[in-house]
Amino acid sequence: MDALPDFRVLNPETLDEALAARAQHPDSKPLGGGTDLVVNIRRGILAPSVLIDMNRVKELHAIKVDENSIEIGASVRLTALAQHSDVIAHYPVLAQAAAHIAGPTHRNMGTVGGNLCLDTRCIYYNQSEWWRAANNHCLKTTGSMCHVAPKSRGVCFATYSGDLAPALLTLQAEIDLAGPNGKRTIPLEHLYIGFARQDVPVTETQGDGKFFLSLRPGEIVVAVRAKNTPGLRSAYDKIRIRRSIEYPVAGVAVALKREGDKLTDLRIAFTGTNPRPVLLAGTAELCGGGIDERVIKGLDALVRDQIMPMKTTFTPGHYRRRVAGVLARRLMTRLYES
């Protein structure tokens, strides 16, 4: 790897203070566990003059739980959230993908919001800045075209690749956001706009591989909170070349409720396949009755509809469609039986 550019480091112990401090550096980024960020500016993809450390603003560790919500902060490390037993027992969802990502020494220093705002990759864009620049830089940093499609037409494919999110997607989950103008609360699904598609422009509210979070300039994510459900099955899981340390092929959040035969709800959501955490549309049309043939094939129906992953470096695109249809069906047969 490459030698770390210079950069100053800011403490900021408030909220406050760390919005100051965006303010006040416009280029800055916030840094939780640098498990992301610190690799990106080894590797020359940024070079932010201005780090601002978020882990002495001790508003964002707070866990608070019980059986009717959970308000989790943005500073939370990814191994508390994991080994949290009120989360454990009533959002197994979250615990799970909590304890999916990477591995272990990345779990303690990575954070909540870190994960959430996950910067999304691609087999050309994460490579070193000397391979990058003897192949022609790609949309993502200074290039005009998307090297993974080519025939995009300016639009890129890198994918999102975080856990946590499709899990918080299944509970319904809202975002705190904090910035110049204040306070705001969003629902998750609002925070991802990535969805790449060639014959639609990006907007503010739509973009792709490289515009796929909406928060405005200056902005902080502070907590991330949800509400429970009773009699709520949920789980997480996804298929990766290694156990540890490997981004997934594709990562899967099932949560569903059965009323004595019949499936009454059903949320999926997906990780690792599009440039933002993919909420599955269409599921409440497969309630109604028990898990047969019709409800199978017509998630299946949906995940070719919706799921659009591109090729990585072991795997073409619609093997990991493939791979996610079928995690999506394993999960949600095993919560609808268990």
Second form
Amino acid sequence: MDALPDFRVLNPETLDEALAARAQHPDSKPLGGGTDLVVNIRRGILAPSVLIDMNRVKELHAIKVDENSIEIGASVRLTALAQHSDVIAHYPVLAQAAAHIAGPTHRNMGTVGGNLCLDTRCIYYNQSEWWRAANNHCLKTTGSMCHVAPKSRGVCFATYSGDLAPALLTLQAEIDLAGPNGKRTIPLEHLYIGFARQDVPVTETQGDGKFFLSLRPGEIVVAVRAKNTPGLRSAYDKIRIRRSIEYPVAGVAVALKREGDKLTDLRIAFTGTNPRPVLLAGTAELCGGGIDERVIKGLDALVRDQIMPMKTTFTPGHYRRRVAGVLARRLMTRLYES
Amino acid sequence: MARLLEFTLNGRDRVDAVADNMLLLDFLREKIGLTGTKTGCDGGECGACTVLIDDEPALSCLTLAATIAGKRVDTVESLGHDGQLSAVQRGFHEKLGAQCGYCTPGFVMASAGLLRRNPNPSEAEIIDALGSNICRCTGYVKIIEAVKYAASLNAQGVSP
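Moving on from the form predicted alone, kindly provide the form predicted in complex with the partner chain as a structure.
Every component of the complex follows; first up is the chain already shown.
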């Protein structure tokens, strides 16, 4: 890989110091484990002048969890989340999603905040600088055309592939953000704006594969929080070409409630398919009865309408959509019958 | 920018001047001269550069030296003492866990990290713990045997 460009590393120890550093250096990037950011810097995709090492910020390291609610600091390691006994017991979808990320060494390094803000990916983007230059830089870097969808009129289709986001979306999580204008809390679903619509311009609420987070300038992730729902069963699974050190073909989180012979709550979220993690809309209409032909067909229709993988990886889009649908059906059936 | 970095390398405290944009991998190999840690894919995909930071396996090709102040870093050179191989080294040597040998320091360090936190791992746990390492000679069966043997040596008192 290429040599690293010149930059400074700041090592704040409190959240206030980190925010002050971020405000003072608008061009800075927060550094967690470096498994995404450092790779992009080495590929010449990013060249921040300042990196803010978030790993010594004490406030960001706590996992506060019981059977009612969970709050996870942004600098918590993925290994710690995956192995936490209370997370495994009360929020299985979250522990399983954390355990499915990359390989064990990556999970020792990677952080919750970093995984939530994981950069979107594409075969025309995650390449060395000379490769990208030789192939006409794409829209997500400095180019003027999306090579995946040349007629996209300026819309980037790079794929979001973080594993924690779909799990947290099924738990209806909120995320705490802090920036130069203070703190705010938003539903996690509103963090992801990669709708990639060609009929509306990019705004703070409508983005694409390039502008896929609604973070405002200078904002950082502080923590993510969710409440438990009594009786909720949940699980996460994903398919990848290799078992470890690999991005997903598709990842699926499912949470549901069964009362007697009735499905009373159903939440399904996907990753590795669209430029945002997708919490499937319309699943409430599948509830009310058991899992029968109507539910299976209804789920297939929702996946067909909302899950739109493009040719951003080596596996074709139509295959990834089928994998996503099959995984969702399998997980839903398994949880319902468990 | 540069800084004075205080940390513990292979059991010895030291202070070095390092540039902010220096990777731990380059720092170990080019500045300190410990070339046991290998540069493989150089992008976090192969695990050849694995070292232990505070006893946990980490990829030195994606770690900035400027972030390890006050931590303990162990490289493959830290294993074995007074001409005696460590349990993991003996495992890889006697059970033929190395073929071309390039990925071996990474596998050895990932295995040492596993045995430090879990002295008696199951085969599934060994496979999981080595999931971030790639051997392109594909000698995985022998590598898993080597780690099992190392665990048995460890149980007899040989340090991992």
